[in-house]
Structures are given as structure tokens and as C-alpha cells.
Amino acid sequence: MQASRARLFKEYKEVQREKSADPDIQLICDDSNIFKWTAVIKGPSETPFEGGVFQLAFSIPEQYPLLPPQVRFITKIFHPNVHFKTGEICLDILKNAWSPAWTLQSVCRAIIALMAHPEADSPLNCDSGNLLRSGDIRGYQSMARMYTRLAAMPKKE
């Protein structure tokens, strides 16, 4: 457990040295609790996503970084690899693909790269997995464009 502190403190003070190199992404890490992260990344250019604001939550085990972190949305997005309920995601780099060499913010930059590459094959949101698969972008990217405008755009007075 000492270990995964040191980790973590080296990647706080990573994380607020470098606020301004990556404007995308903001880490926040939980005042009382190491383990807790909070995470606010802007949804990808040229996606239904662009524009919207989106907020990850950040649990990290004690094995950190011999294990991976558990990550979830907490901002609703329709997604084919994000679960609607849970904002559970599937990304390999959270599984059996994880290695201690990837940090917090790379695994922010992962998370953005699969909101502009959706895996379609291996869906937790089926019914948005079954629009790409079927072809039907379009219907994807709408539904994609509207939850991205209800759940992740700030509200206009």
C-alpha cells in the first residue's frame, strides 16, 4: 500500500505541474482519500461528443499500479462501450491489458481515444453497438449528439 501512496503522490504532483500541458483533462484527486480521483475530460473534436463536458469517476486499489484503476462515467454518454446505468467502461488497458507503465492521465487519454473510436464488436450499450454494427451511423451519432447536449453541455440561463 505504501508503494501504490508513493504512486499516486508522484502522479499529484505530475498531474498539478502539468495542468496547463493538456487542456482536455483535469484531474482532481479526492482531499481525504488518495484512492478517490475525479476526472473531467471534454468529449473529442469531430465527435457527437465534441462540446460536451464529461465526468469520470476514479477508484484505485491498494496493488496501484500493479492493478489497474476502476474507472466509471458518471456523466450519462451513449456509448457502445460504456455501460448507460453503471458508466462502467470496457477498455482493455482497465482489464487484462493493464500495465503499471500507464498512469492516471494516460488513462484519461485512452478513455478519450475510445469516445472517437467506438469498438462496436464487444458493446456494453447494446442497443448503441447494434446502430454501428448495423450500419446506421447516423442514428448512432444522434443519439450520441442528444445525450452529449442533455448530460454533458453546461446548461444556458
Second form
Amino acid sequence: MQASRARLFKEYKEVQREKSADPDIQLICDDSNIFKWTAVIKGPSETPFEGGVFQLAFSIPEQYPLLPPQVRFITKIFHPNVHFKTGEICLDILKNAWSPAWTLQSVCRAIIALMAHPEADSPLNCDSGNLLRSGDIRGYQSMARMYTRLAAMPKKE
Amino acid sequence: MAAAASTSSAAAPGSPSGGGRRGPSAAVACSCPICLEGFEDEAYLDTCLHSFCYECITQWVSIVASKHEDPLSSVKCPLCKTESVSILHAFDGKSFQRHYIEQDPGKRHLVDAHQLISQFYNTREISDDAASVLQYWKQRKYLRKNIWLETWLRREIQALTQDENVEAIVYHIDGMIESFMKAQEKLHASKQTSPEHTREEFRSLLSDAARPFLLGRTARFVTEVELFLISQRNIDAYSRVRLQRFKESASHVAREQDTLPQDRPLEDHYLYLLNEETDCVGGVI
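In place of the form predicted on its own, the structure of the form predicted in complex with its partner chain is requested.
Then the entire complex follows, led off by the chain already shown.
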């Protein structure tokens, strides 16, 4: 408990110090609870998520960093490895391939990489996975782009 | 499940990806990747030598172990995923501790006799019979090859390095000793140096050969090798003699009321060995 708090505080200080280091990721710690974080990430360019801004919710276990943080998308996203309703993310490093050397920042980077490189063979979102697996890249991209516009872009007046 | 490591742009944990990030690499290098603080009892994984706090890495090992049904025999490095079988820590410039991932010592190959040897090296050096040392060099007794030397060296070095696989070191040191003795043999009588000089030369060559591997234990090791050669005994017989020496030193220490922490355990270990001496010594060879 104490160890995880100390480590999260370290990460918090690092985030404050390096605010401009990675413009695609913004990590915000909950004011009253260091075990709850929110991240805002930018959709990677040359993907259907480009131009979108996605919110992630981090819930960090007391044994962190020995156990991985729980992360899910708050913003709706059409992606084979993200559950469409719950926002749950299927990513090995958040489960059995976790290493305590990962940080919240590097987890965000891994998620951005996952957005650019969907893994259609282990889908949480079957519709999205099936489009990719059947080779309908155009269909996948236009669906994903539509949801990015609907959910991840600021509404224009 | 998507694998982060397989995607080209995924960041490796702990290492900033894609450039652009400034500064933190220096901070990363001198802090533990698990707690992100400065090292406390810096510990190294034995294959990749990535370092962590001893407590942090052992906690991680126990988490990994709790997820496996079978006891672990190795652990993946949190930074590079290389498998290691042990954690090295408490390095004080002379020696270090080795924590094996495999908790069952029966499945490791270093046994009791090795532990006794390394305890032996922890006690003070005992001045042995100086006359027989001199005689050995004077009468050129080294010309008679001790066929047990290689096996004896292997066990000593295994005990000192706490490592099972020491073939390269044994080969190196045994080769050095053998070629020194051969060179002595070929030396023409007129060119022979004084026995004291030959001895000094031998000791300095041996310590140069051993130092990279044995560090602070080198001087003592050199003395032990010399004593073994002088004894001209086989391993079994020599071990008995050394045990005797060991006992005398232990009781000597006790008389002086020296505060050697290992006083009792050493004595106990020794008594137990006297009874089952042959078992213990013979079993290893």
C-alpha cells in the first residue's frame, strides 16, 4: 500500500515535470485519490482515430506496480480489442505480460500503439474484428472514423 | 489478446520511445525500475545484469511465483524478459550474496560441502607450517603433478562464486598452474631462481589469473591452492586435514572470545561433519 502510494507519487511528479514531453498523452490524477487517474490520449495519425481525443480511466490496485492497473476507455471507440460497451481493453501487458517496469505513461503509449495496430484475431468487439478479418479494411476504417467523429471529437456549433 | 511487444511502435517498458523525450533516461539509469526510487541493496539478475532494489525484485519474484503452480526455477527480467536463475545482491566489494529463484536446494547442484568451503573462507587465515611450504619449493616437489588439482579447483571455485558452471575459470587457472610447473621443469639448473622467488612468481601469477573471478577472495584462494599442492594429498584426505585446521581455528577464536558471528554454526557444522565426513566429502567428487 505504502509502496504503491510512493511509486504513484513519483509518477505524478514525473508527469508534472515532463508535461510537454509527450503531447499525445495527458495524465491527470484524481484530486482526492491517488489510485484513480484519467488519461486523455490523441488518436494516432494515419488511423481512423486521427483527430479524436480519447479518455481512459485508470483504477490502480494497492499492489501496484506488482499488479497492473485496470484501464478502460471512457470514450466510445470502434476497435477490435476494445469492448464497445464497457471500454475494456484486451492487451497482454495489462494482463499476463505485465511487468512492474511499465508506468502509467508507458501503458498509455502501448494503448496508442494498439489503436494503430489492431489485433483482429483476439477481438472483444466482434463486429470490428470480423470486418478486419474478412479483409474489409475500408468498412472497418469508415466505421471507426464515424465513431471517432461521433464520440471523440469536440462538437462543432 | 493483443500483444504490445509485437507491434512495432509499442514502447518497451521503462524506456522512452520515439525520441522526443528528454531528461528522464538519466534518472531511469540510477533508480530502481520497480519503485522508481534510488537503489536500496542494489540487486542484479544473473543473466542480463539489470538492477533493482533487492526487496523490489524479490517481491516481484514472489508475485510471479504465486501465479505458477510449479515452483519457479527462473524469472524473466521485468525490463528485457531475459530468464535468470538467481539474484545477486549485497555486493560489498569483496563478496556478494546469491538468492536462487529455485527454493529447493536439492534441485540446485551446489551442496553442503560447497557451503562448508565458503564458510571456511569466511574464517581467518591460519598460518600453516612454514617449513613444509619452504620445503615444497626448495625440493621442487611441484614437479610431481597432483592429479586431483583440477577437481579440487572446480569445487573451490564453485563454492566461492556460488556458481555451478565454472568450467572456463577452472580451465584458465588449472592451465596457468600447469604451464607454470612445466616451465619450471624445463628451466636449466643454472637458470633456476631461488625457491622464494619461484614461490613469489607462482603466487603473483595465480592471483592475477584468479582475481577477475574471485575478487576479494583471491589472496586467500592463492594461499589455499598452495596449501593443497603442498599437502600432496588427494581431495578426500586433504579435506580431512583442512577440517582439522578449521576446527583448531574455531576453538582458537573461541578462546580469544572473538566475536565472530558464525562461531557457533561453524562448530556445529564441523561436529556434524566429523561423524559423516566421508559421506559429505565423497559425495561431491
